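Form predicted alone, single chain, as structure tokens, below.
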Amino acid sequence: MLNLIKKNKLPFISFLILSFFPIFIDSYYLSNISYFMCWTFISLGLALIWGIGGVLSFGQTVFFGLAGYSFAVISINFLGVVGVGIWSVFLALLITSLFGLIVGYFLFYGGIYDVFIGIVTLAITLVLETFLQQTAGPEYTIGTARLNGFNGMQGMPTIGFQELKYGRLEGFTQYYFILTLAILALILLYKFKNSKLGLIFLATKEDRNRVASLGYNVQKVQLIAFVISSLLAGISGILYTNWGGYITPSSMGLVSAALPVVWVAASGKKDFFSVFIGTIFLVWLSQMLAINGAQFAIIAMGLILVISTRFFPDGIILMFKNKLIEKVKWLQS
């Protein structure tokens, strides 16, 4: 355990600081940080398929929105049923994973690669967003749950056991749950990256034909990574829905689809921890700029993407991380 901490001092210290935040900040700022961390999972999923496997997808927000809407529909229809705030989450993630499996199957086994994956996934995103925007009428219901078009869905129960006073994800409970889930996700992603399956997936980024010639099922490996990525995006969607108590079609719009790409590119798509920290910082920056108008945040994110791809291709946050590690090693020597 001590060796593991020594090898990962920076992540350990960072999560230690985050774990003590609730002691020093009020509920308003605690809720904001929880919101920022909600988005880290969708970024981590994109870092997996893009940073490791070279598959750039603009469809992460499809899985984000699908999971959020599925959770809302299921939980509203079974409102009052014991444990609905728990098993509805798993059902929503199952639906999202199955959809990711279907989309990924047609992509990879259909021979769609490179820029065409981005085009197809973006098209799916815009189709789903456009459809949900047209569902304002009373006829657009699933059971007792109305889709509500532009206004989105609300009225779903909080994740957790509604019968227990401290069994719901809100406030401190929500913050520590998201933080713990993020730590677990990072550990599992690094394990996947260093596993045989992860190394095969990494090799497909360089030359998938050569990997296939060695006897590996390239499409299967890419599909597995794509499903994991969709699952992570779904986790973000459910946590976001739980945090705000609503989900709208705009969460799957063109801007929403592009933002995770900016966060991952600027953070350092090859390193999961950098993506985690970078996403929190960039979402915070977007919120600060959006106070004076959403267009300022969009322009700033565009500039950050251009600067990072032109001058910092490995990521700005990853660059600072490496420099900090080098500085610490120099001080210790």
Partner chain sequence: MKKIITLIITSFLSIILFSNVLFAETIKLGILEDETGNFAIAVIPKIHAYELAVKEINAKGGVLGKKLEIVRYDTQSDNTRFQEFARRLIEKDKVDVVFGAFSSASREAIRPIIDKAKMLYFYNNQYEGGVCDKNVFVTGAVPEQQFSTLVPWLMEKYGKNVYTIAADYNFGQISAEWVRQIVKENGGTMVGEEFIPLDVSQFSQTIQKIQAAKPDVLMTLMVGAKQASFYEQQAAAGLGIPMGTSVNVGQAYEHRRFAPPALENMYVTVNYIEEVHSVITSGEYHEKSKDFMARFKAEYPDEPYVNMEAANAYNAINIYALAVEKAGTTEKAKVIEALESGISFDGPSGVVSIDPKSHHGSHTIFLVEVGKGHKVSIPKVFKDVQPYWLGEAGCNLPEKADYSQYTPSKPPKS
The other form holds:
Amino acid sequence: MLNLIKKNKLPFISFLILSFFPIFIDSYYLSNISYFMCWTFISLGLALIWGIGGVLSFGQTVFFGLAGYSFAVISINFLGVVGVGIWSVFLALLITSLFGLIVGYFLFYGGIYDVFIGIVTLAITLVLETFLQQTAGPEYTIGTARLNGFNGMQGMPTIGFQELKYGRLEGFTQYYFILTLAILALILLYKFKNSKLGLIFLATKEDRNRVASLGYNVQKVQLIAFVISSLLAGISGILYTNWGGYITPSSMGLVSAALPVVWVAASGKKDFFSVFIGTIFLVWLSQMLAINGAQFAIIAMGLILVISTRFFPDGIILMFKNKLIEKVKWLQS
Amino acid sequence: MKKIITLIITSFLSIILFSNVLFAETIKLGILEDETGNFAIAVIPKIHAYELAVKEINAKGGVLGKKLEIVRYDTQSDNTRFQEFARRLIEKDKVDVVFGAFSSASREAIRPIIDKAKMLYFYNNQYEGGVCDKNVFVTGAVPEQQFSTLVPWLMEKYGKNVYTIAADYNFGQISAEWVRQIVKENGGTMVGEEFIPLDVSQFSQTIQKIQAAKPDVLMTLMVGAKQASFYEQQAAAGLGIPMGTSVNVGQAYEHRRFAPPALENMYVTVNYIEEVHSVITSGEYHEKSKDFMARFKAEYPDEPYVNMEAANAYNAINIYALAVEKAGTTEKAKVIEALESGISFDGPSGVVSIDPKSHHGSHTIFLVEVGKGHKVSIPKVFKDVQPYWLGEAGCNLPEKADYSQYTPSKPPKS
Amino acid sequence: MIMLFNIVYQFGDALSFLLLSAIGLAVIFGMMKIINLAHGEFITVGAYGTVVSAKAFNLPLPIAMAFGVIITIIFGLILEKLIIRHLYGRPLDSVVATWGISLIVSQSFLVIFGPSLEGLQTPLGNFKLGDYSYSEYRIFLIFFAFILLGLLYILFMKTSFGTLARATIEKPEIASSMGVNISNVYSVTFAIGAGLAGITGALYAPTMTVVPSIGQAFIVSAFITVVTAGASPFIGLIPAASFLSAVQTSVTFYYKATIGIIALLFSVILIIRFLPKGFSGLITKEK
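Got the form predicted alone; could you also share the form predicted in complex with the partner chain?
The next block holds the full complex; its first chain is the one shown before.
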């Protein structure tokens, strides 16, 4: 553990700061930062498959949405049953990773590569979006939960122990829960990256055939990574649904699908920590610009993206991180 | 030591007291509207109407001696922005009331947040109807006001065979359900119905399907800029069937933006448009609309069009002000009580009264005809049309708090 | 007889929409491998160039359209010089840059021109067959799409410039060592792609609501058509677009438009799975 901290002083310090944040900020900023952190998991999942394995999925939002909808449908159906706010989450994640398994199997065992993976995953997320948009009618009811079409679902319980005072994911509990989960995800992702499986996955990016000829099961490794990434996207989806008490088909649309790709690429897809910080930073930035910039907000956001890829091809956050570590001797391990 | 502590405590208390006095001077109105993005075109006049109403009320000395203050964010036609900023208005800016949202999806995105915080919220848009929510008041028109006037009139004039094309989502599907029901009640036949996804922008196939069914009346419940391309394409193909709608003209002024004959032979029911006083040359509606437009143009001379949602926004601020005045406080529960006691405001198109049971407003409905060269006329005016459906179906908010949206096929359980 | 004509008309209409959506992207993405998320905005530039010049200078429509296309070419050249040329060889990064460009362009149009432009009228008239009437301009679009594609095929497959362009993009180092000014070839090829997207915008401008987001109506169709067309887009585009529009129009005819779109997307997934080289691979037999 100490060794881990020694090697990663910057992440450690960042998380230390994040964990003391709630003392200094009011409930609004607390829930707002929780909201920013909700989005980090889908980015981390994409960084895993894209940054390490070179698999660019343009449709991670399908897992985001599927998890959100599954959670909503299950929890609404069993409203009032003991512990529904806990086990419905696990069930939703199970459904999501099963779907990830099916999609991943289709992709990797079907011999689909490169940009085609992007198009297929995009098509899948658009299919689900298009289908759900038109489910406003009463015939689209699962148990007691209406899918409610384009306008989206609401009325799900808050995640957690409904009976306990601080047992639900809101306010402080929500903040610390998401933070802990993010730390855990980062540690596990680093472990995966440095494991044998992770190294094989990294090698598949460079040359699939050579890795296969060395006797490794390329497809299996890719599939495992893909399922993990779908699970992470699902976590984002559930946390987002819980945060706003609401999930809609547009969270699986073209614009939503492009966002994680943009976040990951602009932050630095090869480094999980940069992706974590970068996602928070970019979501915050676009919100700030919307508040202060009025109609120039979107233009400013676009300029930042263009400039950062033009001049910082490895990602702007990763570049800053490396600069910082270079300048501050103490941060070096 | 003791002295210092007392000093600290007293100064602290006085700061609290003083700041209370300082901040209590204004009534904060939170506004969430899409200044940019897909819906901007219909929403910008709405934003100006809020500002106009606030300016006028403040010029008269405000409400309960306090000035009104707007806290507004641009929601960029994006549902997640609505959620972010609804929280910001409630938790950070601590507003007294929230106004806004254009699309139904954005309204539904913030309703859970509004209800959780027990915030008071005004939705000021025509929509598919059915929101029965203790904290929500609606000043826009609903299907029973727009369709029960328009559809029978069109059937009488042109014939009983009706074809509906509608956007394939909540608004279109529920509106189509209303049309179907009203056509049936009036002894007509639905010769066809087609639902079209919001992303579709090419309509040759749809136009041919319509021609195959030979309807007398075509109801076009099309939403958004992509679907609006239907009108140019049907004109180019020479479809030539009288059209009825509840969405076009009154929101995004297609009759001004599109080259004729795209919208010729189109009928629409609205609760206000800026042509009201130039078409109706005398009487109550002429005077009120003329007066409103004069004030609006004095403030925003470059406004391309003042639509019905602008009138709804203007009414909403005034209705809220009247309710606060009546309640004698901005405390939400008291203001809701005042609103439920039957508040009326005499606005740009006549009196709007809030129905206590459903929290929706009554309206004057103008049946607008877009004729040759997109010339606007108003063949009929329906006075004081009530939002009757929710109340009849069992929504009774003063008696029974509720937080749901209902549809004709899924009414409230009584 | 009329029924048959209707089927051909509907199918041809959907086909020309897919072809014209895809035609600029076939060069920029299909050949140059730049994932151009701003493709829709190139179309927007063409549409705005056409409508604005038609209104401002009272130009006849064909000249306004030419004007719109020229503006798009200039726009494409500037973008290529400033940004795109730094992204050759890292196609996945082009996602972020072109997404940024697309945000900037569509929002700038909103700021400059307001939420919507006053529309143009569709040129040509309409004619009747039995109970049905048809827009002549739509039929013109079908023919135009095919002619444009034919010209493009000749340009890239039969001229020396075409050979040069394909060689440069395939093996830039070798082309460079043979004395080819590869940077110029890239610029010109990109400008052609931009100009083609501009043509699409100019052609559809009079038939659609001209709003800053007009180009987004084309983007999904464009990508799926180019991807299913395969490695030689100019050979694969027509079979790919024919197949996709046949699926979409027939499903839409029997069920409804939403199911038509879902079927379209599903067939794209299946084509990629079972025809990994796309339709052009099927034709050139390089499986």
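This is a predicted model, so every value here is computed, not measured. Numbering follows the first chain given and starts at 1. Whichever C-alpha set is largest while still superposing within 1.5 Å between the two forms counts as the rigid core.
Aligning the rigid core between these two forms leaves the CA of residue 310 offset by 2.8 Å.
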